[in-house]
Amino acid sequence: MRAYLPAYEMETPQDLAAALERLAAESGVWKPFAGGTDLMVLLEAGKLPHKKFLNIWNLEELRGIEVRTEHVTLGALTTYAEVQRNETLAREFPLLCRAAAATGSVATQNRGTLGGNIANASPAADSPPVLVVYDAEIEIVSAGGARWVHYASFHTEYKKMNLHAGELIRRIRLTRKHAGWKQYFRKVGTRRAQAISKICFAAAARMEAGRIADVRIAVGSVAPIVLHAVRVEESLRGQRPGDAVLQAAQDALSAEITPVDDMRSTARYRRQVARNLLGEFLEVLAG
């Protein structure tokens, strides 16, 4: 059943300050609307419960990719297509470009935004595992000021996050420290395009003399929020990739994830594929 459009209201603020003032003045009444790639699906299905939205698509303060000596900062309205076209991201943060290329269709990539993907808070989203691996930070703004939070601790439970009424995600910041790291990304879905992931696996490691000096691993679709696989990382640091190390890491991953049966897959399948992808990552490190 489609939604009844006259029941919805949308306003377009002239700038970020006006948007934040509106959100503060009527707390909980208005919600941001950017690319709309998730919200329009709910609207079409008649399942979009909220009725009042602020159109933030044209706010220049939320756009742009800024490259500095230590960081690359992306505005919350950066689209997946813009991510793929950026030379610095392609060279230094290839996992983000791979995740962007794996997200939806070309139309979705032209309209969908990183900030919207974060705020949608789906554990099956493609870019969040990459943001965890890159130890991203996000800037949150309101009429009262701004604050930075580590993305790995931003989502607290399913569809819940460290974002208060009246706040917006403004920027995502990535530290330029992964030069020379071996990096791996794999999305497993029903088909190669326009599929919600059954498993989304992102990882990166710094090797020294054949050993894993440092490592970051994150997995989507295996828990209520994107999982930062801390126990797996601990089992790998200081080790040489090999069969015994792989078995211990896979067992740690099996204990750390909590997959479920749903319409896209089964918990058993997700657990086995997650183990297999970890094996592929260690093959990359060994190679």
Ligand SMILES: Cc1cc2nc3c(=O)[nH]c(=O)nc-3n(C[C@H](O)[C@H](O)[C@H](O)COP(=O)(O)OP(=O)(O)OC[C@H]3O[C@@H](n4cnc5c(N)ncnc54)[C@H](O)[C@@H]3O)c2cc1C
Contents of the next structure:
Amino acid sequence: MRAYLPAYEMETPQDLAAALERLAAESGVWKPFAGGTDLMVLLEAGKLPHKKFLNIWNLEELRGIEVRTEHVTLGALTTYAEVQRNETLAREFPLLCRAAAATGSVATQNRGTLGGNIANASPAADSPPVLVVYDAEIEIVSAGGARWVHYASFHTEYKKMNLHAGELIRRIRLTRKHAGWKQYFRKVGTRRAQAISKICFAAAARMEAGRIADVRIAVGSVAPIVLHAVRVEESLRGQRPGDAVLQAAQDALSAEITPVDDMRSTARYRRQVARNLLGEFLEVLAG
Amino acid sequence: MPERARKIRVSCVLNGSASSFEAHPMARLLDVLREDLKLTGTKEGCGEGECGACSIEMDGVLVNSCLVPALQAQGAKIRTIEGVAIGESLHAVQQAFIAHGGAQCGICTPGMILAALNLLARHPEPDDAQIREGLSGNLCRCTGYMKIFESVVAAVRRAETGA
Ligand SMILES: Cc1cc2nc3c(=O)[nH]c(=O)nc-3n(C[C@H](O)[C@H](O)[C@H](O)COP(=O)(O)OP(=O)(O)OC[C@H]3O[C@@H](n4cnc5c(N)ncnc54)[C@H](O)[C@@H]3O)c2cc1C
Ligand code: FES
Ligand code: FES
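For comparison with the form predicted on its own, produce the structure of the form predicted in complex with the ligand.
The complete assembly is shown below, putting the previous chain first.
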């Protein structure tokens, strides 16, 4: 059923300070509205219980990609289209560009934002695995100040996260330390364009003389939140990619994931594909 | 009584002319265009961002108007299918769709043409993969896509040869 429009309010704050003041003054009453690619779908389906929205789309403080010596910092409103156009990201953080290119189609990529993808907190979202692999930090701001948190510990349980009423995600910071790493991304969906993931696998490793010196692996759609596969990483560190190492890593992965049957796929399929993708990643490392 | 939000006045530039309308802030731009501004060329397919029938250009980028709230059209430059032809003469891309059978029932056509135009603005000489990617958010239930693809290829070739 469609929504009853007069019940919904939306306002455009002048700047970030005004937005944060509004969020603080009436705690929990106002909710941010960025590109709307998640919120408008809910509205149309009559499933948007929240009624008051702050249009943050125009907030300059949440825009832009800044490249510094140590970090690349992306405003929360950075769209998937902007991610794909950035040369530094293409060179050093290719997984983020791959995930952006695999998210929806052109129109969705022009409106969907990284901040919205994070805060929407879907376990099937495609940028979270990549942000975990790059050990991203996110800056959270409120009228009371700002704090940085590690993205890998941001989501706590299904749709729950370390973000309170009155807070906004302001920006995402990536440390420029992955340039020489071997990187791997694969999203498996029903078709290439515009399909929500059945499973989304992101990984990167630093190799030293044929051994895995350091590795990060994260998988979407196999747990209530994006899964940081720490046990798989442990099993791989210091190893040389090979059959026995793969077997042990795959078993660690199988023990770590808790996929479910849903409308997009089955738990069994996801278990098998997760193992296969890990195998493909190790082939990349060996090659 | 539930609280009732008032309508707001939104000003934008629509197909090259200043325009303004009153709407609920979260009304879909798609409905404003079709129902309030009587520009019914923009179509609704899915209403959830999946089909591209409602594609328009906003500030030069392709968007699905079913997912844009009226409030965010404030100050925007908008182009719909009604703004594509130049006077009575159809745009080369429109002509190519006619010549190559790129339109059958026509429901997907306005969105396809906006997506094609937006693609050509970004990549004036697109390769096959770029054409496919540029149109991948637009669904068609009639043509089987090949004729649409060929229409875009023909439009590109015509632009190149100046024919
Ligand atoms: C057709 C279609 C295809 C899609 N395909 C994919 C896909 O392949 N992969 C994928 O991952 N997603 C996909 N999505 C989902 C969606 O596009 C993304 O999640 C997008 O990144 C959401 O960003 P947004 O700005 O549009 O969010 P909005 O809809 O504006 O907001 C989403 C949520 O985030 C909150 N929020 C937004 N910005 C902030 C902020 N700065 N601080 C705090 N909270 C904030 C909002 O309050 C809301 O709860 C698709 C959507 C559509 C319609
Ligand atoms: S009606 Fe907007 S994308 Fe289908
Ligand atoms: S021509 Fe009928 S949907 Fe494309």
